[in-house]
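Presented below, as structure tokens, is a lone chain in the form predicted on its own.
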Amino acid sequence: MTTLLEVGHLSKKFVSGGGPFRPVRSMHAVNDVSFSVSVGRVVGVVGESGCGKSTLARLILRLIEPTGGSVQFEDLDLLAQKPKPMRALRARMQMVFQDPYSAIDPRYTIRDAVTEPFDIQGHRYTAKEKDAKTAELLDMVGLSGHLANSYPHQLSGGQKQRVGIARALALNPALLVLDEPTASLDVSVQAQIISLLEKLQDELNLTYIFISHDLSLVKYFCDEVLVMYLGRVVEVLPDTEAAARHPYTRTLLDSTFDPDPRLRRTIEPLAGEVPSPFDLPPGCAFAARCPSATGKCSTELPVLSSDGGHPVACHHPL
């Protein structure tokens, strides 16, 4: 398979505080993350809130600048690009945001929203050509062209998210980063959006990075899964049927409920507290909550290794 995106040792450190009564504090929202994405694949990113998923998404698209590492997209070093070529490259990589209610400017009509990418990229279309582009994009995501003159407040959440997807598709991207695109939608609407994304992937040969809290949805929709914990990738599942090797991944997977009451099981909650991201322990950040932890786990940081199976960062993999 052709590699579309290659991320190497990517990190982002945020610094806060500093003053007469507050010391300077720093945290690694993303810490030494490496992975690759092949053309046509759907790579899921999962983990608890605050583990760095959305920061990773923004780093990949260079919406924020990393502290270190590299991002190669279509064999180009994104971090070495000057502003003008970087803007042109963004036509090939787009993002669909979590909240459809705030992702679209409320002052814009739907026509303005979906054709804004053409203006940003310097495409000079007449009003008639913009109308045709708008109708084409809305039809692509299952919306009526009659909505072109509507404003966001006149649309439902599901319709707004479809508009966000249409806007992301305007410039024929190769990569879509989907930051929890169904999180704020009703379950029935979530199914419609996922069905739409599957259809678009088949028709347009799209590649997705899919960020989600919904493990059942990730298992259904994704080809492989990155599991993050406090800024680091702790496991890479090569497919959604692979058995978890990291205790944290096992806990995540065990927390999903089966709709069949006969298959439901008792869930044992994790003990201990999540460490502060501003004061991580020297060893494994999960050690205080892990039933398999030993003294080595508290002092020595595990690295992502494929010994014995797929990649996992654990001294005592399952």
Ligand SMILES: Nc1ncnc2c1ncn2[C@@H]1O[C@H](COP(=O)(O)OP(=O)(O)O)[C@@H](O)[C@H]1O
Given for the second form:
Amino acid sequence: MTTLLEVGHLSKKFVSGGGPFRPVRSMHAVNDVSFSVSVGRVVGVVGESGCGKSTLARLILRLIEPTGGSVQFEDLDLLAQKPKPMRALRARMQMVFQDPYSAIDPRYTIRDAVTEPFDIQGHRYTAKEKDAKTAELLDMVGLSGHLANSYPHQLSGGQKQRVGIARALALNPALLVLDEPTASLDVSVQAQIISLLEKLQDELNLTYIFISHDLSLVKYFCDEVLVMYLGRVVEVLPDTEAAARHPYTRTLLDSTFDPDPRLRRTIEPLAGEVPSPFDLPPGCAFAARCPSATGKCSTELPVLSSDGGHPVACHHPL
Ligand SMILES: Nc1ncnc2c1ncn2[C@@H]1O[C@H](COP(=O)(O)OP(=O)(O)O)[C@@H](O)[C@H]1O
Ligand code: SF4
Ligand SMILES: [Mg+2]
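With the form predicted on its own in hand, show me what the form predicted in complex with the ligand looks like.
Let us now look at the entire complex, which starts with that chain.
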């Protein structure tokens, strides 16, 4: 399998505060994360709200600069790219957001929204060429060409997300980073968007990073899954049938499992104390919530290791 993306020891430290009454505080939203993605795969990223999923997505696309680590995309060192080649590279990697219209001017028509990426890249298409591109993109995502002159407020949530996907596809990307793309949609609409993504992947040979806090959706859709806890990857499930080795993953699976897919699909806050991300303990960040914790866990940081099975960062894997 050809590697498309290689992330090495990626970290992002946020510093806040400063001034007489606000002490400077810092936290690692993403901490020493390494993984690789092969062409044509769907890699899931799961974890509770605030664990660093969106920050990781932004780092991968270099929408924000990391404080450490590396990103190789199509064998290029992303972080070494100057603005102009970086802009060209950006066409190859696109993001789809939960709320596709958060980044689009509400006064834009659908046609404006899906053709804006061409303007950003400096393509000077005529109005006629833009009409043709719009028709082609809307067709790809299963929307009627008649919607081209509509405004976002005239569309349903599912239709808006289709526009978000069309916009992401405009520049022929190799990689889509999907950041909770179905989180605000009804279950039936979610299913339609997922089957659209499956169809597009087949047709366009796309590779996906699929971020979600819906584990059952991830299990259905993804080939492999990264489990994040407080900025770190704690387990890499090589396939969706793999049994959890990390106690945190096990707890997540237990808390979200329900035979009825409409119930308890998303990650609920788990019981137990979550350490402050500004003041992490020296050992395992999950120790205060972990039924298997020992003394070693509170003093020694577990690192990802493949001893005895797939990669897990735990002193006492299941
Ligand atoms: N620009 C920022 N400045 C300071 N802290 C941030 C910033 N962006 C995110 N964070 C913090 O980083 C952590 C991870 O956030 P995020 O990546 O959005 O998590 P997730 O997407 O998993 O919910 C959170 O504690 C969040 O408050
Ligand atoms: S390292 Fe220890 S505390 Fe952390 S998950 Fe493993 S057993 Fe639990
Ligand atoms: Mg997020």
